[in-house]
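In structure tokens, the next block holds one chain alone, the form predicted on its own.
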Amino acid sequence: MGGGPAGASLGAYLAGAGVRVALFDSGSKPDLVVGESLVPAVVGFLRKLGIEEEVASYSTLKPGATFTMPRNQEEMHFRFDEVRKAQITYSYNVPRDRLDASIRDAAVRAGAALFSERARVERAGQGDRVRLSDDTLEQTGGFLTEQPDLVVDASGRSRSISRLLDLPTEAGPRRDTALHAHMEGVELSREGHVHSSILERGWSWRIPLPGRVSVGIVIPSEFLATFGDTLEAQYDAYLRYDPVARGWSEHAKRITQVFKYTNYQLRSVRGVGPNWALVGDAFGFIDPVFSSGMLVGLDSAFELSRVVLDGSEHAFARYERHVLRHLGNWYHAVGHFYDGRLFTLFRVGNFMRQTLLGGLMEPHFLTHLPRVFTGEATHRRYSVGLLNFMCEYGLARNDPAELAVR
């Protein structure tokens, strides 16, 4: 249920392995979707699907990321080809409508049956089993003549099965609103880099795409509401109000309407049931700041495809633990960004590398810490543990509050 990147890639893997797959995609998506900037680890999944060359043809090459810290507007440039022992040293900024279409087409080529309808799911009895509605089965024109063995919820933040079964969730501490549009004339300091800036309140992203720049502002909801009654009024007024945003948007022109996202930092506690599973954003979404959502979705789809082919209850339980751990690792990394510990650690590192001890330790840190954010080490307990340890105990008594996101 859902033909976005997670659902469609799962369909491609399973259909390619000979599984009978019905993929429901109503096509009712907003024109702009969060998830336009990909971390390098995503490239590996594009290769598995056989679509990297196609995606590269309509995307912007992404060689790294640039972060602008608060107060003195110090910039930190992060190049993927400088990451020690990195397996993939680049990525892409993608028009999401075209990426989604490329993955759907890969699923169809693999043999999945695509139905341009919204699937409806119902409870099956009093327990936690689910079933597709009769009219959903009829919409397949005989492809599904009976209930499927497994129903996968890839409906994104609609969270169809979670809402139906009232599954428990865990929410993060942030209560932000993200407003998102495309603009022309936005200033960028590094070609192809995704730019993230700490604002007076909240933070912003700038993602260079062919012929335009995706600009998002993530602001505490109650504060953003003071800037106008419409999304466009709030978005335009805040870009004029904030001194950091004004510096790179003063001569920019918005060329799309503004889209709003609010249900960030939400994850289900359960991801599998008697005859169902959750994948991608339907399982959980942490935050847009490190572009982790697409990676979590594609990684969970690949892992779930292996589990379905295994078929054992143990394999499904392993999948649930895998995704919960992945979401939890990103949750902690995002927390270090918001509370200022991550940027404080970067500053301390810049000083320490000039000392004898720091110079000796630097290769070790550069092997593990950056690869958490490229996605190659977010499953490695040591790498993630080292990041958390250093953000807690490696700040050399510097107060992280100075670099925190308000």
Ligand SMILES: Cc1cc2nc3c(=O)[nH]c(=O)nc-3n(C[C@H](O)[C@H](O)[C@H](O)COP(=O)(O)OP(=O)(O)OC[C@H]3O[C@@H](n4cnc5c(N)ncnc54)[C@H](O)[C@@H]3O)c2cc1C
The other form holds:
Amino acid sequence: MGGGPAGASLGAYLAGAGVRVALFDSGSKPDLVVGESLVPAVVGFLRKLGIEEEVASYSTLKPGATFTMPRNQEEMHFRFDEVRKAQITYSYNVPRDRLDASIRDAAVRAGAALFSERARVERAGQGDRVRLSDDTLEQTGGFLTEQPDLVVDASGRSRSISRLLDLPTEAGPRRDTALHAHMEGVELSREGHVHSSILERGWSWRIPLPGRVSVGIVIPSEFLATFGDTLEAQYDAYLRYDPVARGWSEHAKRITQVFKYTNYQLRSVRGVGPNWALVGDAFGFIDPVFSSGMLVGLDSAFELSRVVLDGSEHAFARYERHVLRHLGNWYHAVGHFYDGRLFTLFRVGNFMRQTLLGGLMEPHFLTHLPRVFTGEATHRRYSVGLLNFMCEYGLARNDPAELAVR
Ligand SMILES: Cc1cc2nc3c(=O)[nH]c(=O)nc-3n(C[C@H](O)[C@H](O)[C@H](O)COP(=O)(O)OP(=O)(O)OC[C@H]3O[C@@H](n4cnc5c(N)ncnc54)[C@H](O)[C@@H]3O)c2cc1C
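And the form predicted in complex with this ligand, for comparison with the form predicted on its own?
All chains and molecules follow, beginning with the one already shown.
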């Protein structure tokens, strides 16, 4: 259920391995979809799907990320080809409608049957088994004549199965609103880089796409509401109000309407049931800041495909643990961004590398810490543990609150 990146890539892997797959996609999406900036580890999945060249043809090459720090507006540039032991040294910024279409086409080429319909799921009996509604089966025109062995919820933020079964969830701590639009004439300091700037309240993203820049502002909801009655009024007024945002948007022009996202920090504490599984955002989403969503979606789809082919209960339990750990690792990394520990660590690191001990330790840190953010080491206990340890104990008595996102 759901032909976004998670559902469609799962469909591609399974159909390619000979499984009979019905892929439903309701097509109900806003004109602009967030998820345009990809971390390098996503490129591995584009290769597995055989679509990297196609995606490259309509995307912007993304060689790194630039962060503007709070208070003094110091810029921190992070190039993927400078990451020690990196296996993938670049990524892409993508128009999401085209990327989604490329993945769906890959699923169809692999043999999945695509139905441009909304699938409906119901409880089957008293327990937590589910079934597709009769009209959903009918919509397949005879492709599904009986209930499938497994129903996968890839419905994104619709979270169809979680809502149906009222599965427990964990919400993140932030109460932000993200407003998103495309603009022309936005200033960027590094070509192709995703730019994230800490603003007076909240933060912003700038994602260079072919011919335009995706600009998002992520602001505490109650504060944003004071900037106007419509989304467009709030977006335009906030860009004019904030001194950092004004600096790069002064000569820019918004060329689309504005789209809004709220309450997105949400993950289910369960990911599998007797005849169902969750994948992608339907399982959980942490936060936009490090562009982790597409990676979690594509990675969970790949893992789930292996588990389905294995078929054992044990394998499904392993899948659930894998995704919960992946989401949990991003959760902590994102927390270090908002509470100022990550920026503090970066500043301490700049100072420490000039000392003898710091110079000796630097290659070790540079092997592990950046790769958590490129997605290559977000599953590695040691790398994630080292990041968490350093953010807790490596701040040399500096107060991280000074660099926190307010
Ligand atoms: C503000 C914000 C910014 C973000 N920025 C980034 C970023 O820069 N980089 C990044 O990697 N991630 C980002 N993300 C996350 C990213 O957008 C998602 O993680 C990603 O889209 C998840 O893919 P998915 O396939 O799970 O779900 P979706 O992309 O939401 O796809 C779900 C699909 O299911 C369909 N559907 C829903 N219900 C049904 C149904 N009942 N039957 C049939 N079809 C159905 C929908 O129409 C849709 O096509 C951002 C998220 C937010 C909130």
